[in-house]
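There is one chain below, alone, in structure tokens, taken in the form predicted alone.
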Amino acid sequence: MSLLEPALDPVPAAAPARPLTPQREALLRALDARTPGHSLPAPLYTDPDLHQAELELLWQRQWVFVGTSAEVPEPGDYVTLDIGRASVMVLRDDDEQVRAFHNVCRHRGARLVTEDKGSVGNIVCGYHRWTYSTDGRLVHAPQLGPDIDPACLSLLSVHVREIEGLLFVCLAADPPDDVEDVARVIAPYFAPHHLGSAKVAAQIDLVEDGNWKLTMENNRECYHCDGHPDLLCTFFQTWGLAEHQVPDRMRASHERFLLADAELAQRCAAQGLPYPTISDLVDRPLGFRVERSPMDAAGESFSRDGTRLVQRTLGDVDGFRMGRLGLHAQPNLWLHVCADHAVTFAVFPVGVDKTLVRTTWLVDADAVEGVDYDVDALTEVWRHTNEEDAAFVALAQRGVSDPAYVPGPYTETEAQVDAFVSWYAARIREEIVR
């Protein structure tokens, strides 16, 4: 691991261990007709065959968020998530522990829950009537022989990891183990804000006409931040940029930006909250960045002067003066942290130019909406700025689908766009010869 970025050299080609499908093929020829630093080729956009073929090499293969554990608070709460054809439920178990299943009965196959969310006693397939208890065991099944023993017939459980009241789940059978070794990392730099015993505050589901990866790529540079006008009230625009790459026209902002990145350090250092940077974003399954970073005006929340949005802190710390707590995990996730309140960003594709954007905002749980905070104030910036950025994505997605489309280069500025694009290629060549 490094403080540093991590080398973007390509990982080179390895030969596949048996013979692989033409969609696999035509992925690698696609994975090496790339140009090192430069945009992917159009095929990785917009080809159906390539997106079903990295669905299952990529999303169905590494750890995937899929939401915090505020959205599961109580015995039963669940929620869904579709990985390509693929269906997962996640809920909290009686004993309270979280847990996650394919979404799919034991009889005969069908579709156990429907809705997005909700809440159950047992699942009941819709069917059949077969009934499971909350840990996946089968307790009921109509005129189940008495030679089949139920105990044989609990649902399949998905692995799933929660670091800090953050969900992640692997459809893997064998999972990457690095999990772990991330959330050594950055488990000390969530665990004063208590996530997982906030509450939601409010949820929005946003579809991008765009590739998965254009939404993750979009977000990994602020070089079209101009587009963002209320995000920059309080957002440095030089984020990620080296000091010789601020613009003249940025010079004033940044020099805020390091007097305040100072101060913020000092009441971090008082409160014992970790403070730098940690990237990896290439080398590992679970690509990550953590940081926390000062914010611009009143330097408390994502308003539009900065002001808390949120008049209960969020967690055990010290004041709202606090910046934002960043987090970057691939292939799917960003989040901000401030005192008073975060914001969660799930991706998950929907269809090769399909993709979801959830965006969860989560509270201290005795916070009480009309009184701590209103919805509309506290969702305001990110609901502009996600709809500015689904505009980005879809004129890239337009752009890469035509035939006049050819991959140009990245600028020093989007180091951390060609470091996801790198980590993408990097786990396909792997997985592709397993």
Given for the second form:
Amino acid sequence: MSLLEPALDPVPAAAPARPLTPQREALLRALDARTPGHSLPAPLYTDPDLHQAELELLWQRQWVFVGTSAEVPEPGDYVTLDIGRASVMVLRDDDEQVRAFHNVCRHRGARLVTEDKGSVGNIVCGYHRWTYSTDGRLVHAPQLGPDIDPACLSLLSVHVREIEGLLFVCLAADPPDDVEDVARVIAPYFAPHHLGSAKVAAQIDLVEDGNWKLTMENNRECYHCDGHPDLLCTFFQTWGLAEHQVPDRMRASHERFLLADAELAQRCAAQGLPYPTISDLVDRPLGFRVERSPMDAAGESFSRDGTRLVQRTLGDVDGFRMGRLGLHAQPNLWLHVCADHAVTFAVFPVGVDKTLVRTTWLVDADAVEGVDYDVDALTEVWRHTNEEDAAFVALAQRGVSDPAYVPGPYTETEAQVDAFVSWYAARIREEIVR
Amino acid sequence: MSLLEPALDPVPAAAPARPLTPQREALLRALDARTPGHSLPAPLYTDPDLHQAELELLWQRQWVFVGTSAEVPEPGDYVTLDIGRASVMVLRDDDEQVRAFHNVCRHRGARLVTEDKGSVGNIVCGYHRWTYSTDGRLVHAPQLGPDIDPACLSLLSVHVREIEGLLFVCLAADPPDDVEDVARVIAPYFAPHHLGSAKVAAQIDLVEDGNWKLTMENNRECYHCDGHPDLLCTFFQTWGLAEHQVPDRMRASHERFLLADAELAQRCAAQGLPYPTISDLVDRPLGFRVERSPMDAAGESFSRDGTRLVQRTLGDVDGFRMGRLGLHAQPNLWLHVCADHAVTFAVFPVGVDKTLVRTTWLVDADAVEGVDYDVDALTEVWRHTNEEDAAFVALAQRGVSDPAYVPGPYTETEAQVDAFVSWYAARIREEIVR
Amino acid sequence: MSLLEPALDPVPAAAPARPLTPQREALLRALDARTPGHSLPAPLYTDPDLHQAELELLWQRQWVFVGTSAEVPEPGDYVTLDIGRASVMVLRDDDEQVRAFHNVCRHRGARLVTEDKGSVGNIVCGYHRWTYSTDGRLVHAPQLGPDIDPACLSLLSVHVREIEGLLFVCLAADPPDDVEDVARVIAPYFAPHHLGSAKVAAQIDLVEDGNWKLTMENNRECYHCDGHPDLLCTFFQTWGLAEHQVPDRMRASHERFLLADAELAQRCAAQGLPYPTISDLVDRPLGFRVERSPMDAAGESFSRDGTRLVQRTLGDVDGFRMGRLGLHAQPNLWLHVCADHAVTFAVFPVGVDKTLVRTTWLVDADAVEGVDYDVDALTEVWRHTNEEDAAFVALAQRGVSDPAYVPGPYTETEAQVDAFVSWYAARIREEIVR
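The structure above corresponds to the form predicted alone; please give the structure of the form predicted together with another copy of the chain next.
Shown next: the complete complex, the earlier chain at its head.
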């Protein structure tokens, strides 16, 4: 080729990346500033713009736990949940299918239902009485002009997936499909416990004064468990530690754990219940950890002496000394299933520094309040523990908001916290370039 | 001209547009995203930056209704109003002229008067006692240096225009002059009712949890009037509908309307009162609609049976069965004048999602409370109706704030809502390029 | 050097200025818009972004008054202060040294102490029990991994400087060194008064609804003192005026001042107390004014008749008729020392339109409450005066937030206000280019 000939581009230029919004660029810069093994840079906990970008890039794209099918037992029953500024209505339709819709009228956008839960025949907008059937079709809209097709004005639906009574929704048009893989793995653990046919014994909403990630991080370690005297009656404080990490002062407790663990493994084997911990926290969209674990003292339930709180078993288990089946799923779920009851924790961001924790206690559908269980006693340990955790999260939020905050190192006991923030960083990075 | 000659620009290039601020550009983009015949895109109801741009481009440029001259009957009487963050003081000066000033001291900017209404001799700043006469001149400022000219420190005045007792202000340096055209058209409708010499019987401020446009839109249709049981005792629900749009279930009411309308037209003709509806909502700065309309039941006033609420007529009308004279003016006024009283509604933005609705009831200056009227009875229907409307507006604000909100189609009954948003879009577009 | 030789840069190119953040550029633009001799442009009082930039450029770089050593008399005693979003813990360590730390745990950033004041043995984080000695070293952190060096995890320290019992901190890594010059000048004024060994008789926090600069400006003039009837019992209203500026109505008071001033000068000379006013408000980082001044009536203290409020002298003075020693230091301090007590005022920004004023009354350490003094009586005049000032500041904040606000001229009596805003502008300009 002579110098006089016009040059042709030898290779096509790379497709230009779409320019990021300033918010997303700031989010990426904050992630770039992260040191692995350390807590996150401050803006990820405190900046309202980054929080907004996170709502779009994570909460509107991942599978989010919203409750259990026990909360919508009958056709027309619904619950509503706020995921950021999005309100989602989860209801059982007239064909007994669980569906989810955006809680917004297709006319001029009024909020459709304003209660946290309830029951409806049709879904009727309170403003101009537009009426939708439980499958979302617009069935009544007075004086609609001739050029407006009601068929185009159905409620906007939201993906919903039930796994053994656990309900997840995804606001994305194209949800991550790994929910199916996760379902295959965890369903055998949950099937015997019949969460889908349980009933709600109690539900408490608590708003914590901190970013939702601090709430999740706090849940992923027992390094702070000295602050949970009630919980420690039955919860082994060495949870999450490798053998060599167990400190001397916990040695006696750990010996009890080892014995109880071996015994529980046997009991599960005898009943055909899967036992091994499966943990896949970082690399998949629906990062999760499922585990069975013994409990201390009587080993049955979250009471102070470890004895049962409900006099009927929940599901198909043999005896009450079954420890707990635990599930952690990212971004927003943890739960425990004992032989007598289950307790689920769902986390929803309310603002950059406000987080809703909804705790729900499930018991066998035939258990009778006042006879088989007492609500105060059933809920006591986790009510106390939640309040203590809320105080910890508030302390953390106040500190990371200080200009002098420098991300600090996780200790050996905080490996799952590190896994959670690594999952978070990976998900944001994946989604930001889509 | 040969091809070799250098080309001259044959026409001068268009003057380069000033670059828009990011806020104004975002406002324009939101307007560009609007589908005619549909509710507005979400950011126009929810984005604080767009709200700020709107305050500058609309509320600080258009004529805004602030009350009636009945509220400032005597020299020194004043009312203050917040238009966004601007506080305007409307007062009657010592020469009985109504004037308006920015409620800000010329010294170091202190707020001058802090009450909603009151009466003053001079206007005295509470901070350092700078004193202004009622025509705005600085008449006392102790220890002012010799190089400071008090004549340059008069209060900053605001344009004010009275139309038959209705007071409008404009914050712009060069107000739109179509207020004169509007005055010419509507003055003959209002002159007989003597609003200028009425007295205030009651005034109620209500803050709605919604954007001010939702408040105005809500007022422009009776599609939601099933939610106003009290109002429907006298207000024909077919208001705003063309003959062919009247639904079957309203047919009986509509027959009553047709009879009452014909009768009222005759009564007005007999008294020389103009009757035809004049509507010019979209194309002019001070978009308006003036109309006379019969009322249902006894046809006299906003009571449950339609009978008068005040035992004296307001102004120069013959008998009480005069239906109502209605005026809607954009951006922020609607009102009704019955034979016995008038009720005005002024709308002021408090924030992007907060709106003040000030409702004022006017009666004849010689009417005696407790004798000629009872305040509770006089205000009941509109108190209830306002509360109902506030709930509708709050529903709408919550829904349009949801990321899933999609602007929906107006029905045939919502033509005036469409006119209002079209007016809004046109005004913003006009002003944004000035 | 031939033209063919590669050129060497003959002089180093000027270091390219770092581009300013948009916030800092906006701050600079607002300062550019300032007219000398006038109040500041509105955004400097109202814009949250500019406030944030100001926190970084002024409050995190200048010496800030935080209290007196009387507030931390014993080892382990501490107070915490919020400077913007930074919380600073000032404590006396085990070696009786006053130290200051950022109140943030080095682990995951939790707030360390949450009380305004208290006493500790070690500093223990409430989250995971990380424990620091009073000199800031991390002395206990369970299960810290082997690759984490506790020596690198001491509390982040803050510079602290005590001048005769007055405590100043500086959040900058390299504090302005003129604090030493100021200390040399003012220490002789304060030494006789023994503030360092006083005790706290009362402390009151008041949050004013205005920008902190309005709080400081308000303090720098007595032009508004007609609004302080209690204070004027003893405070000469002509404070800050030159002889020719004294208005006729204050002539009688001024004659009393001149006599009292001459007498006080003599008394001070007799006791070897420095008397001349020294004012260096604009040109140095720690702008200050120190002065002795007589008080009206009995001339002893801030009571209504000017008589002493405490029956013991504070420090080494001869008799009670000592008027007041005043200090103003920028950005955030003013104080008065009478023979019987001292009262200090510390100003901290809470938000762009919220400011904390902390008032502290100090008396001799051996004075006994109920015997030597009554707290209500001791604090009365300044409690009233502070409330009045808070109302003035709120009026000013409301007005400068109005789009119609135009900076107005300072009168002859407001020279020190002008000095303060000039200092402010100079400091920001200096720091913005560093």
